[in-house]
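Just one chain follows, in the form predicted on its own, and it is written as structure tokens.
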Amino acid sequence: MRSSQNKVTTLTAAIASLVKNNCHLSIGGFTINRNPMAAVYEIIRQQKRGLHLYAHSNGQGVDELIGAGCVSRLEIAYAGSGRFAPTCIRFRRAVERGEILVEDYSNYQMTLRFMAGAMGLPFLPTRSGLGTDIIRHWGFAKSLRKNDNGLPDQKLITIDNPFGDWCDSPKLVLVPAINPEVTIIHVQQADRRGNARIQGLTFADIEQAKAARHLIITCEELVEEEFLKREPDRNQIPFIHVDAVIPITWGAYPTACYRHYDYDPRYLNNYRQTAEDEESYQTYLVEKIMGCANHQEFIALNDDEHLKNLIADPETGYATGLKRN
């Protein structure tokens, strides 16, 4: 159990100490919705390497690691930033080129995989999968497995259900259980002893970051746990998952954060193009992610009034006049 202390750090120190070469490592959010974008960055400035990572339906976060050469392996349902990248481009491309290894699972089988974790189970049994190729299909050989404390022996297992025919399943898909060395999510509001509120769609982050050994909550606000004491059933995450806390507002920017900021057309517009040029995406990592000290100022590489146009309406939580195309 994590003690009670204040775990308000900076984002360099928490990615420093916990976040290592060769990690198994779990990031948030969906697609282009709560990515915790601001770690993203901060775990290609300092160059790590090696990582398995861990995602349900990412899209930027995944492909900007890939794409900065942190990643060796990867297990998801779905890689993809919407209509800007319906399939990640860099992570298309390290596919392409065999530089990481790839085991795919269904949506459900990813949260359930992560819930198994959260759980302390083993496995968790579902019919997800079944007369699908993801049950014959490994992205990872036998004797990876063997040789990697950190993977189950195999990747699905199909058993008869041991109540015979009762409930009509007359078999079953094993998912086995993920437990990230690291998780990092992004929310909006959590206290300096690291309990979380997350509003709007949760996504499998809760599943995740109680898989997790080691937990680092970035957020856009922090509050007094007595804010947070008022209405405890919008609480998702208490602090005994957590490790460390890091304000930093903008910080899933350029996904989206529902009820602060929208999405940014013209960051993920501008990043498809540059990733499908190699050169123009050497210059960009260089230019725009490396040489950034820290995610404030890669934020202010912004202008105010850009900015401004991605700012939620109190009332429906999105950028409601945002230009999308």
Second form
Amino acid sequence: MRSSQNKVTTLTAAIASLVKNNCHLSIGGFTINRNPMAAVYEIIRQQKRGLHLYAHSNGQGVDELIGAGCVSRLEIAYAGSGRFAPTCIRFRRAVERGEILVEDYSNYQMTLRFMAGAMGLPFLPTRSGLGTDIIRHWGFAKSLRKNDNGLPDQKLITIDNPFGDWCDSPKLVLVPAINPEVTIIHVQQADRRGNARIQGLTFADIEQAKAARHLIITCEELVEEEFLKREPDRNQIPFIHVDAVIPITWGAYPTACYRHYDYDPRYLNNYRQTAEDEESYQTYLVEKIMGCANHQEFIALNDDEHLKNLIADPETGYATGLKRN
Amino acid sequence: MRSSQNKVTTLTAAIASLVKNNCHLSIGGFTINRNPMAAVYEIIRQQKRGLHLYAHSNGQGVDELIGAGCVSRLEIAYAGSGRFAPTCIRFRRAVERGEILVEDYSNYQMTLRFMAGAMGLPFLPTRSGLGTDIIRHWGFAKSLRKNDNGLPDQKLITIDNPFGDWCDSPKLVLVPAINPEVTIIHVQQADRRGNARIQGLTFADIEQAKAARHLIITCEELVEEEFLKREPDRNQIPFIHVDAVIPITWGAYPTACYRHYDYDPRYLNNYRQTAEDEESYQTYLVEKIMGCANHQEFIALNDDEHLKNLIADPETGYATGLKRN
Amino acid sequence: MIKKEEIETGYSRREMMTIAAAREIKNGEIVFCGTGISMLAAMAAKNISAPQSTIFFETGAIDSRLDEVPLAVADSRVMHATAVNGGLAEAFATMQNRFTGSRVVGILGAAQIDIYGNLNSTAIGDYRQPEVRFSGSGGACDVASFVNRTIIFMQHEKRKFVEKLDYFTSPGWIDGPDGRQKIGLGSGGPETVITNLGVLRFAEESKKMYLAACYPGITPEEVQLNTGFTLDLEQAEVFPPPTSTELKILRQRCDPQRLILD
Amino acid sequence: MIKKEEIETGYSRREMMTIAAAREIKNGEIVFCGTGISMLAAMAAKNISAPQSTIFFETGAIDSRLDEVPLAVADSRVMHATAVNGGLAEAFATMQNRFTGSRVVGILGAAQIDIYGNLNSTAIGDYRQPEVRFSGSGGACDVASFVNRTIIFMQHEKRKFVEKLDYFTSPGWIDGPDGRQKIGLGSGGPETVITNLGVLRFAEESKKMYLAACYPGITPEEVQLNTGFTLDLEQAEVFPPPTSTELKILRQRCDPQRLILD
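Now that we've seen the form predicted on its own, could you pull up the form predicted in complex with the partner chain?
Following is the full complex, with the preceding chain placed first.
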């Protein structure tokens, strides 16, 4: 499939065929930017269960998947949505209630774990984490690890530098690779074969993409291959890694997509309030998410004027002067 | 110096102050592309001696430095100039005569060594090299390593995967970081503070740049900071790594500089013939290199018509239809 | 909403904290910012006393212009007019890098801090089923491990300044002057803790936190009362209040919408 | 300069070698190319039988268009109209990657080869002061370690097909069927050796090289005479000569200036 010349499909089909119950899934984006939200909502609609989810610092996407009951296990560095939710609400509740198992890493550790996966290595070293509870406390017990061959037998391993005092690093933490069964990222532009261009910060999306067995790319714009090939210095993901391409405008909404639209402060503030209350959260899920057949319908819940305010200014890449209180 | 707002200087001053005799130097570029040739020739003019040189696959730059007697030790993966010299001539001769010490790595190993340096790590792992003489044969003896605190005590170390069979990698080769005292790269565009943009392939230049204690950037074009900041996705090196910026047109000549000019087949073919003969090589050094006060004079040895033929076609980035026999 | 303290002094505690942190930033430094008040402190420093400091985010943005205050480190506002837009890999490598990391000052926050400046931003109670769960390390553990010095923002409450952390997320001085060296970390460590009551630093010989200054109107005893371990109060001075220039720049240039200040 | 063989057959040995290698490349494969003839073989395959193969260079170029033949893997010609222009780090990661590496076919050359397809491209004689020094591994050791299968180009001479390599640069089958596994490498290994005399492959049970085919006009005995170890000659067929279409495309589309073919 990865050498196919046309990978364009529907989100419904891609999620149905690649995101299985209990699978190991990684989603791109960071807190309130470029989360693959259309895909997240489709996963919720298809009522996937038991997902083993990986992210580094993810906010909205992770919180909605947890809130909808799709997630059993989570490996993460940070679950927050910036000022809109310093700690994600449904994440916090699920962990405190013991509804999901969570295993903590630092942001760089998660980045290196995806990078190791992308590089085809079992681990990468870092000095981050030495002496901390991130090493001492495991979220997943040894037995759970043994029974899932998608997990390494150990969380993190501290070693002495085999090169002695080279680089003034007497000790290193080895972080094990992640090779998710599926990664989903949202990008600004892709072509039918799957070549992709991210504008602005790439976060750890490239590493997450290349570490995965299967890669789903949702994109704001489907463009011609020739268009991307005119400036290949600006592309990051070659088609050889890609399984499915789905063009979806507003595909990251309510999170931001640099140079296309900003995050929606109204949505994110409402979400925080809604997420705090069990009943209103269930109503939100039923009406806003399950109640829409697809992302287009979900976006259409907004009036045009509201969406227009979120459109990025071509100069700065965000909605300059947007009311964000 | 690295936080200075204006790092523009002359090549003469930058080489004189940063490239000391016997220092550990790394140069960017790959075989016949984007070698920092203006800097190489200036090093030759200043008659630097005893350099400990690092490259991955470098052709022209390495060969000229060796030919001029500047180099004592070399760590490298590949010394060749493509079809113009499958093995670099002066390199080959110097090694066969025992005039320089050389230590061999693979291209990925060298890349990872620079990457480790850039990441502030003492080593990175790979599966490349397992079972080969690249691990068994050291170019530098233990005693030499002990006496130079710029070198790790061991060349390469093979370990068992501490995560067992995770990622089907029972064994790994650990490659030690390189932190050169100075790296020199040639880029297409830079601003006065040192922000830099490479067009086309980056080779391992970014890793080499960030691994170094001091970084000299030569650039085809000195541009305004605002120009680079308008499209930061296309920049690779932020000013915080940079010590000196020197604008030099044709700074990579006779190697290519994508989107600016092609390599010069006539020069490279003549060089190969010249390099084969001891006497003509000494004449070349005296007349062509030492005989020019600077790179501008060296470039001016060519008539305008010849240089015009090398100018890159704006569509393809190279000199389309160039006679290359 | 105007708070009582603001009516009395003409500035809020949050403004005082932001300016206190901004004053710690030296010209030429590379400033690692998290979300919220730390970002505002970096913006204030750049606009007031350290114009050649470089603001830098773990998301990969270096030297962001920040025409508007970002509400998260991944906010598109950090991506505009940067020197380079990279990713997390590049950002953390810059901090772990031996040549650039030593020029980075990190600004962090946490849910708990101990006397050696070690931080918890993960959980209260049992790790696997906590009483209170926080966001997690994010980049905090990385920054605290790599960079030359860190500035820490805290709300000054007894339950937050604790004898023993519920979860050890990010390394401070560990357990004393050679604590970091013993576990394999290089130089660096926390330098200043800025709270809503005053400024704390770490004693050279013990690396224990002491009270360096109280904000005008706060007594050292009040600080001790809100601290879960015994503080050396002997060296406490009165912290110089924000100048009108500092306040003006903070309010008008950095956060005119008061998105973070309120 | 027309060679004797070319007058007799209408094509040169170098053309025969290039086409023999091109025929090994499957549609949909990712083709790692070195400098020279291997690059031409990949171009020929893409233009003849494997239009959906992807040409890829260790320098970081993926899916280069190659309107003109490059004279080195860093030639600016490989940078034009690619899917992505990256660097060495990305290129080798693609080969070491568990999902993409298995779809890469690598084309390599060397100065010496042994019966298990292990390669020397470093030195003849003592490593530290060699009789003959070559360019060194470049990416050869990396490719030979990582990818699923490799095709090797060799000049067929006794001093190049040796019992024991002077320097072991790149792993083939090491010393037999479980050789790679013993040293910690995954699946993959050399599949075909293409020389100026014929095509050699590796026996399934022993992983020893055998003669699979001779070019028209070459006898198995001639091949053995130019090989420094004993070859199984029993399975040698006559290799089908280049078709006129293959020759036409190779000469007109791939290397009209005969920069590599001569």
